[in-house]
Amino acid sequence: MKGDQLLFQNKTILITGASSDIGLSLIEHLSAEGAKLILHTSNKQSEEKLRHLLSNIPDIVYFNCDFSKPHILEDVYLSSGLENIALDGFVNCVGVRSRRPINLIKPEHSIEVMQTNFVSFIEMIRIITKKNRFNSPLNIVTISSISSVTGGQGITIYSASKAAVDAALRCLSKELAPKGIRINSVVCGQINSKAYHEMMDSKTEQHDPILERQFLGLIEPEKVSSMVMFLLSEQSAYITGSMIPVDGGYLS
């Protein structure tokens, strides 16, 4: 940063899943660095809550869409008036968890998780990389999980959906590079988030075996957002098609 110039001054960044812990941390830091924000939520109720929470940040553009329905995404995107807004960055924080043994995994559940976590992400990239909908360079970052690498008991569909995203970005990094587009993922370990504590509260056993291997402890959302901001910036200009771990040592 030179002088008083803000890192994302006049840059337009789209965040999907904006009401997540990581999304909220990103909003705080990106707005402080001068970014213009487009925020996605899953429904109108979530949008209203987010509007109230972020009432001190001016000029935010909102759109809401259920990511389990990728076939309606483009119509919603365009009807929200976003067609003529050129993006400089896209961060995907959408992710639905799934923990079911194989005897409880029905086709409709698998389809819903894959559509939410994978198909809609691919559809968003198709939508925003059309002509005149982005500025070059465009930087895309998605939030992945250690589950995409290690798997785990009972998380077959969730793990598969995250692994699908990571496999796809390797291909897309090559396809989109000639257009001046980079794409990377941040592979997260256990995050100190509302979702994590709700999961732990629902267990009869309060011990979390993942933290034995994640020896640096629970990861604060701010640490993930710092990595995302690095990948959105020109400081990472030669990084694409990569899965960057912020895993507390889990994958070491």
Contents of the next structure:
Amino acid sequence: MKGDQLLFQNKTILITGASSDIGLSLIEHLSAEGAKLILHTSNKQSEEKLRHLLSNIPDIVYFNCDFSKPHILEDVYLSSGLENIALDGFVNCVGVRSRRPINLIKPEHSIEVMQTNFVSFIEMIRIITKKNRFNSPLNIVTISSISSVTGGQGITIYSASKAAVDAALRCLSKELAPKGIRINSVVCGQINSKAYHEMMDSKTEQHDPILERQFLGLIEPEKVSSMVMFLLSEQSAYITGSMIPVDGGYLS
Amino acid sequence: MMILENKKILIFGSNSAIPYSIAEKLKINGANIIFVSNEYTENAGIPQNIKNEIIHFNYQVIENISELFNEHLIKFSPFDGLVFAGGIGGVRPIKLNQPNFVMDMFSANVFSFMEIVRQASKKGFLKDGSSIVALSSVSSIKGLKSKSAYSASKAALEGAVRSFAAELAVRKIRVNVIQKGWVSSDMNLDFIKDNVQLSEEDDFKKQVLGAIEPDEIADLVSFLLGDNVKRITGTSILIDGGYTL
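Please supply the coordinates for the form predicted in complex with the partner chain, as a counterpart to the form predicted on its own shown previously.
What follows is the entire complex, opening with the chain shown before.
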């Protein structure tokens, strides 16, 4: 494709949780479409891995911060040289899993999951929507889960954290619309990811009941990132405050 | 026979109209109640007929909830039902929505409820076949400016309820949520009076049947606690005067 036809030419996109499967797929496709990337990882180690893996892509800005500590996020963001960069897009792929029966869901655990999956996301939006830190239109997309709308045994706190994000974006879409900011989520079913295969390998029972309802099968990360890119583009200019499913039929 | 006769119900509330109304209604319907209030007040506002059933204990300090159960509530157990009506409200634009504000909202509306259910589901507190009801709001499914923390906390509460329901089904314990719209007693709250956007009544007008009385919410709580309901679980029941139409 010629330079002037690239979908995200001269657009600056921030991806948090960039080393996740969906994050990696987004990096590949967004950079191919000309985007300038800012990549967040949760620690220095993952950042180094990512730098190594992406050494052929120029001009990436990296920063790392533990999302379970939302109070320090703004300081880290500013000290990473991001103060004077105006964003055109923000994709949040951070999400810790939690699978525990009720007798093990102690408050410390709930708080940590909620800080990581929800509070830090809201804090990122607070930080980046301040003056001079974004261009209008700014498009925000977060990765949600079918657990936000359905219940499953043992995933209480994970479900709660995803439902919290989806509820907040309905409010924020209204609040931030006058500034030219849209915000949506992609409600994912089970992804064909490393983590999924590790989990299945550790089980004796190889039949996964989720796949009976998710009748199109496991979802490739590329199919999620193409939906994210649609929501980041002006093709979706009239979609905001919405939860768009990429669920292989699960919710039907 | 009254629908809650011989039932012992644990209520988590605060010094406000809805939890008091629930307590009074459950008593009228024949229940024995224990009302845990997180605020100590010099009897101001407490209805005379539930005064003796009130325990003052700040359950929003989450690490103390196990003490509440093991030292104070154990002598009244087992319970046939549990009502969580102790959340808080709050309005803030994104600029002022700092992590501390969000976490306080979640402590009061989500983490305290989750810890209460964790403690109550231990041996000896909740009977098999009992019913848990938590108060939520239409804010969990409808967005309003400057209410992101509140909306998110209520959606989180409901997310947790769906999983609790799946998990506690083996003991035939049902867990449900009531999504309420504007209640007449809300109209006097400071955070609504102080918020121009809300007090302009634009939002209130969407509720075509008008403000809900606390008493009507109490009726729905009674229904969900009663033995007439056996197969409703993990769901959110709307009482919103048409707000979401």
